[in-house]
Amino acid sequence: MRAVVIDGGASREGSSPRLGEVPDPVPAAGEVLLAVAATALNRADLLQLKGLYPPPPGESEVPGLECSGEVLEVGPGAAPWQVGDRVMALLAGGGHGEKVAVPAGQLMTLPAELSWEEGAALPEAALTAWTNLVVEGGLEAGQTVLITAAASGVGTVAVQIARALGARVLVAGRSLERLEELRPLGAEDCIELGPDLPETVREANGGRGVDLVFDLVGGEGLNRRLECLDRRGRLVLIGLLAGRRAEIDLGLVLRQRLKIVGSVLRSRSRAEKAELVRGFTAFVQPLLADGRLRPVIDRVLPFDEILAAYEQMAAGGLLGKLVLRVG
């Protein structure tokens, strides 16, 4: 089959991707083999190319953390999935190929309301959003959340999920023009990331801080985002777009009794991912059925243009997801 191959290996800095031929994956016990219909790109794929985010041991070296497709083969113990099922899948790797073997617990039925491309844009982004808003962040109805890098694939889904939870949603990023496009999704106020962020957030939130910061940025501005929190607020750190080092005021953390939670999805065990997928599926099914949740797709490219897609992902400026049509 055709797949993205990383010359030099996924853990070597400076590796370069190419589209090449690799052996078809074979489903092990508890796995299902998919014919990939569509897949999507994530920042993690770019990090893998740089040797900064290798796949967990035993997982595919092919990049790609989500896809949609049709079941080709069901391994032992992978019931109730059947050949021909239309599904979307959360992956630890392997999505940027024409076939992929997936743990059965990481599959979700692709609703009839969604296209292959929409299904490919959801699993990694939506599960990341739901896990860190609900499981890690404890967001509840009536609370306020600040979502940074909100125009990203994860951010656009997080806005919709937070709205569905009954929370008030503030969004922050570098481009107010792109943020304004999130208002129809549920964003109430759009705020530019900068030195005045804490004051602007409080002004937008009636003079008080937010209950949760859903942070995809990290870096040296982290302390300003901590200053956006109300007493007993939580910051869940999911991404490091601005870097992995920050200086924070621990006195602020103590005085305000704040919580800082670091969270990743890819390296969690298959059992933990299956548990998250079950919870997420129960939550999201009605939202997908009535249209309250839809992935935001910036563009769809053919699989043959996947290397150009990597370049576009690295260049930034996308609103939502970049999707590849494979099958």
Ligand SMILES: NC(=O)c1ccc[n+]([C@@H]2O[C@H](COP(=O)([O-])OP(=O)(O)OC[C@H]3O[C@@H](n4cnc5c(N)ncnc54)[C@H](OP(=O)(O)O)[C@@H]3O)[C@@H](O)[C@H]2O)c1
Contents of the next structure:
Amino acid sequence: MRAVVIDGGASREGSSPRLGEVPDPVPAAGEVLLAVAATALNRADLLQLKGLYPPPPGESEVPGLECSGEVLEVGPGAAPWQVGDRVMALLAGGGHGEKVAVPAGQLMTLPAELSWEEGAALPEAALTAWTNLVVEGGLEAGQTVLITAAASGVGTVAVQIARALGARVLVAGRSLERLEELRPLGAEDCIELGPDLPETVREANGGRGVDLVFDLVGGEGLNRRLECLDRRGRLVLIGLLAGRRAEIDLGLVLRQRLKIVGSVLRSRSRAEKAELVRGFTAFVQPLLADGRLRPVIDRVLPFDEILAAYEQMAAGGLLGKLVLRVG
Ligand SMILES: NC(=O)c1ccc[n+]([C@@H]2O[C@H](COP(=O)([O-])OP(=O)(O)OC[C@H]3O[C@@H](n4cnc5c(N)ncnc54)[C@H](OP(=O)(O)O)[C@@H]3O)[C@@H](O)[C@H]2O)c1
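Switching forms now, from the form predicted alone to the form predicted together with the named molecule, please provide the structure.
Shown next: the complete complex, the earlier chain at its head.
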């Protein structure tokens, strides 16, 4: 099959990707083999291509964290899936190939309302958003959340999930123009990430701080995002787009009784992912059925153009997901 191959290996700096021929994956016990119909890009792929984010041990070296596709083969103990089922899959790797072997617990039925491309754009982005808003962040109806880098793949779906929960949604990012496009999805105020962030957030929220910051950015502006929180607020950090170092005021953390939570999805165990997939599926089904949640897709490219797609993602300026049509 054709797949993205990383010459130099996925764990060596200075590696480079190409589209090449590799052996078909073989489903092990508890796994299902998919013919990939569509797949999507994630920021993590860009790190993996540079040798900076190797897959967890035992997982495919091919990049790609989410896809949609049709079941080709069912390994022993991978019930209830059947050959021909149309599914979406959360992957620890392997999505940027024509076939992928997936643990049965990481599959979800592709809802009739979604195209292959939409199904490919959801699993990693939406599971990340739901896990960190709801499970880690404890977001509830009536609370306010600030989502940073909200024009991203994860951010655009987080806005919709937060609104569906009944929360008030503020979005922050580097481009106000792109943030404005999130209003129809549920964003009530669009705020530039900058030195005035805490004051602007309070102004937008009736003088109060927010209950939750869903932070995709990290880096040296982290303290300003902590200053956006109300007493007993939580900050869930899932990304380091602006860097991995920050100086924070611990007096603020103490005084305001803040919680800071770090969270990653990819390195969690298969059992933990299966449990998240079950909870997410129950939550998301009604939202997909009545249209309250749809992935925001910036563009769809043919699989042949995947190397150009990586470059487009690295260049930035997208709104939502970049999807590849594979099968
Ligand atoms: N922990 C987890 O389990 C998990 C899972 C999935 C994703 N993530 C993280 O979530 C983040 C978003 O991922 P994604 O795949 O949704 O990304 P994406 O679609 O590529 O979007 C990235 C966004 O980040 C913005 N950005 C880039 N550099 C920035 C900076 N220095 N300061 C502020 N904004 C910046 C970009 O804005 P411009 O267009 O202005 O450049 C763009 O809107 C990444 O950090 C990723 O690693 C974490």
